[in-house]
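Only one chain is given next, in structure tokens, and it is the form predicted on its own.
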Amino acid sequence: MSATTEAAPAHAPKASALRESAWYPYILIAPSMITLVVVSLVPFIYAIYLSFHQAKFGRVRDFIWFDNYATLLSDERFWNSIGVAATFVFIAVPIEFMLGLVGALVLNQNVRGRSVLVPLLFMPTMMAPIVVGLLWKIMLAGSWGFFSYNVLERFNILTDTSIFASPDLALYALIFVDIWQWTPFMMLAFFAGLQALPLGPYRAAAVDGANPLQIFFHITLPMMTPLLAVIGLLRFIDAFKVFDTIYILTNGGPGTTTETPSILANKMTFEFWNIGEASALAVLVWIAFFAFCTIFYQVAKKRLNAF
């Protein structure tokens, strides 16, 4: 104990030395950086250089400039994977956006029982997208599943078959889905953010006769804008590449009328073995993304205050 008590002194000097130091803040964000680079630079630039090149059935041949890009943006399975994925994202966000904001708008009115309703919450986010599929693919399986047999059967709108192999409803089905696993999520983060929204500006308004909606338009919502933006876009960037939940339910099926680009380039790469084209269009995929969010970032920036 006293060895303990005299080594301290000693060190002391070297840590704050240390601390002092101009190398301090990269020493302590190396072993993120390294992780980072490992497992996510590393493969990227490794798909890159096979997006320049002649891969199929797990050989790299020739190079080949860009003939991937040119037959991937030439062929129209590529552009009604990405018209999916616009459908899928453009109906389903919006939804949990709105469902999510008035969800927590109603939590925020010290509801009776929300110590044990907020957790409840929780579980369709805390699910692994594996499970959520499964779980769905059970409950809309044609005749004998649950929510089939009480609910599309007993009202004639789907008889005699899985919602999931219908051309019509295969993707309302998936955007369904969706909207019930991440409407609480959002509900959940916009209600943290009311809850660290300061007093004072309520007060004031309270003070000056206010109504409600003044309240929400003039305060709630200009507070929350920062926070909404941020969550809005993640959940965006979110949903244009979900995999797992489609490749349970459907796998892009029937036919390409729930086939997003995740799952095209699953097909091309483990079906087709066609690495090449399946590299040239995660690239793209990564190039649109990466623009877009540059884009929001600076009209954020600008505009809204949000970062």
Second form
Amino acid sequence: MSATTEAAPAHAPKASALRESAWYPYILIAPSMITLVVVSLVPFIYAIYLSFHQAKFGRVRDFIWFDNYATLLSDERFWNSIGVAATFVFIAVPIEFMLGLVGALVLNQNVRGRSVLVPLLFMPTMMAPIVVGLLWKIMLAGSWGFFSYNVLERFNILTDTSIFASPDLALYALIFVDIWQWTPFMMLAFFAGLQALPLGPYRAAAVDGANPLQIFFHITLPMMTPLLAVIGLLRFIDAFKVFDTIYILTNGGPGTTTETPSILANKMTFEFWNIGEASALAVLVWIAFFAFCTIFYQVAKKRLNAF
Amino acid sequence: MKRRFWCFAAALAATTALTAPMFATPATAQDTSFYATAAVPYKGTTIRVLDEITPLQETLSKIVPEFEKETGIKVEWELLNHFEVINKGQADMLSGRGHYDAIMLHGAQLGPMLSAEAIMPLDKFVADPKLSDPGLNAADFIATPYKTTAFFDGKQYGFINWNYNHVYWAREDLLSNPEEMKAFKAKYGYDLGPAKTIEQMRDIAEFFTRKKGEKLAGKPLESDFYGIVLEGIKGGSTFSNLWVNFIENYGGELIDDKGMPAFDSPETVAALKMWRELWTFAPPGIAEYSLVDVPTVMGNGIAAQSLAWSDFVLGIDKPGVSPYAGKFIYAPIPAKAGNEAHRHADAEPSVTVINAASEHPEATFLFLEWLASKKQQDKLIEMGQGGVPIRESSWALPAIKDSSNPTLFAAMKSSLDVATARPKMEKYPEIIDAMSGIAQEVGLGQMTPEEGAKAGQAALEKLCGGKSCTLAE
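Other form of same protein, the form predicted together with its partner chain, not the form predicted on its own:
Below, the chain from earlier opens the complete complex, with every other chain and molecule after it.
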């Protein structure tokens, strides 16, 4: 006991010196940085390396400069996949965003049964994407899908085709599934943000006689902007990478009407074993994302004070 | 004394009679002793085999322990679903890791895997008298699928293991219904029955496509009924069905004898027209239907006829599985009218190959040879009460000859008589992916048959880069 008491002062200056050293923050983040480098950066650098090589069937052959990139950029299918992902993102995310915000504002009004409603609303988001895919397959599959058979076909809403088999409708069906799954997440994230807002400005607005719209546009929205920007960006990135539900529901078809870059990259890698081109695709998508996110970050930082 | 003599004589006769069968089956004794002897140097070795899970392989898994008992070679027999076997098996072969010693490959996978030099040729084992079973009788293998699948460029890469094939599948209760027969004859001018030609299949499809509330075999329909169901999903065997069962029967080709793209022909256009027309008599979800969905739809009784994989039929046409079990009839794949002499039937003869990275090729070879032997194949057919034979002699086995549904096995035999493996093409997956998309678009009416033929030709030319699409021999 006495030994412990005596030893403590002897070590205290050392610990204090370590905390004050310039290396201390780096030592703290070292384990996560090492993990990040090993599991993320190394494979990414290797993907860049592969993208400059002729790599077929897992064998890396000649260095071919930008040939893989040139092939990809001149491939209609690549641009189609970008178009499909862009359509998916620019329809699904804004709808999820708006519905999520409206839902959060409603939830914030002391709705009855909120404590029951909130966990229920979170259910679609909690489901694994593969479960969501199977669930909607069971609901919307042509001829035998529960919803297709009992509603769409019974009331002649959709005849002579089925949703996932229709080149005109399949992508919109996937967008609908994404909205179903992710709107509750947006709603709950925004609701949490609303709950954390300070009450002072609202009290002042009430004293000044502001109406609900003025309160929303001049108090709630400006204070929520950082959260809205972050959640919106995260959802944008996530939606662009969507894979599992599409893989289960359409696998990119009919034709290539629902083929996103993730689905195409998966085919190029694990079906065609064209690893060089698949790596080039991954790098190109990353560059596009990096550019978009950097621009978004700068704009959000300067204009919206979001970061 | 005399009495004792006769007692002794009777006992000798009885003993001889009882033990005679043991000596009268030299092939069995020889087989057993061959594998037991050949496996001595490999006793205690563990080999890993990856195969896909279907009722056939599940039956086979019951036989595998006998090999372990007979040879002392332990077999880790892993059964996964179709797509997992393809992905996991190919990844293992291409990585060079050699976790699996033997992997089941569909004929279509052989081109890419041969191109990647991931398969070990068997010739040195076949030539080795210590490993090559003299009683194997390769001449008994159903010839065309075996020769076109297991050999390439003068080398042998496997024995035949699974002779997957397509058959024509129809509802006999409808085709033999007197009311329907009368109405059909009045409309088309010939007797209703299993389609012998593609044109008859089209007429039957049109005739039986009916809306909810209309009558079918005298009873009002509770839901829409369809004249045909075909596989239409992208990424399955949709295009191989279109290619072999339609285009080739119409006299068209995917590639010519030299492997050059030959898709844009009047024959292909005619076949695509028929393909499109048949889709109009099929359920609305046809573009979503895989090789699993097609038998499910037939088993649920909402379609009159189909072209389907016979091994999937075996899983559906069973009492307790489908309410229509026993009400189905089977026939050879319909030919194009006037071109019956050059008929084609889709098939996917498959082999289990030895991974080039295997560390136990000899023990693995013995196992594959043992599986393909007549004794094991006979047992497989008997235990599974049928199956898809790889040997000509299997057709005469009681489980097939005396089957309760002989038309299925007759149809199967007919398909296997003309079945060939896919050409060995390095870019087979890309080709099938592109052509499946075209098959879907033509089927859905998004592209005309003429546009489909042109688009297919352009896709093939682009993928093959102006060269032969097949591997050079």
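Everything numeric here is computed off the predicted structure, so don't read it as measured data. By rigid core we mean the largest C-alpha set that fits within 1.5 Å across both forms. Positions refer to the first chain, counted from 1.
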- prompt: Taking the rigid core as reference, does the Cα of S21 move 2 Å or more between the two forms?
  reply: yes
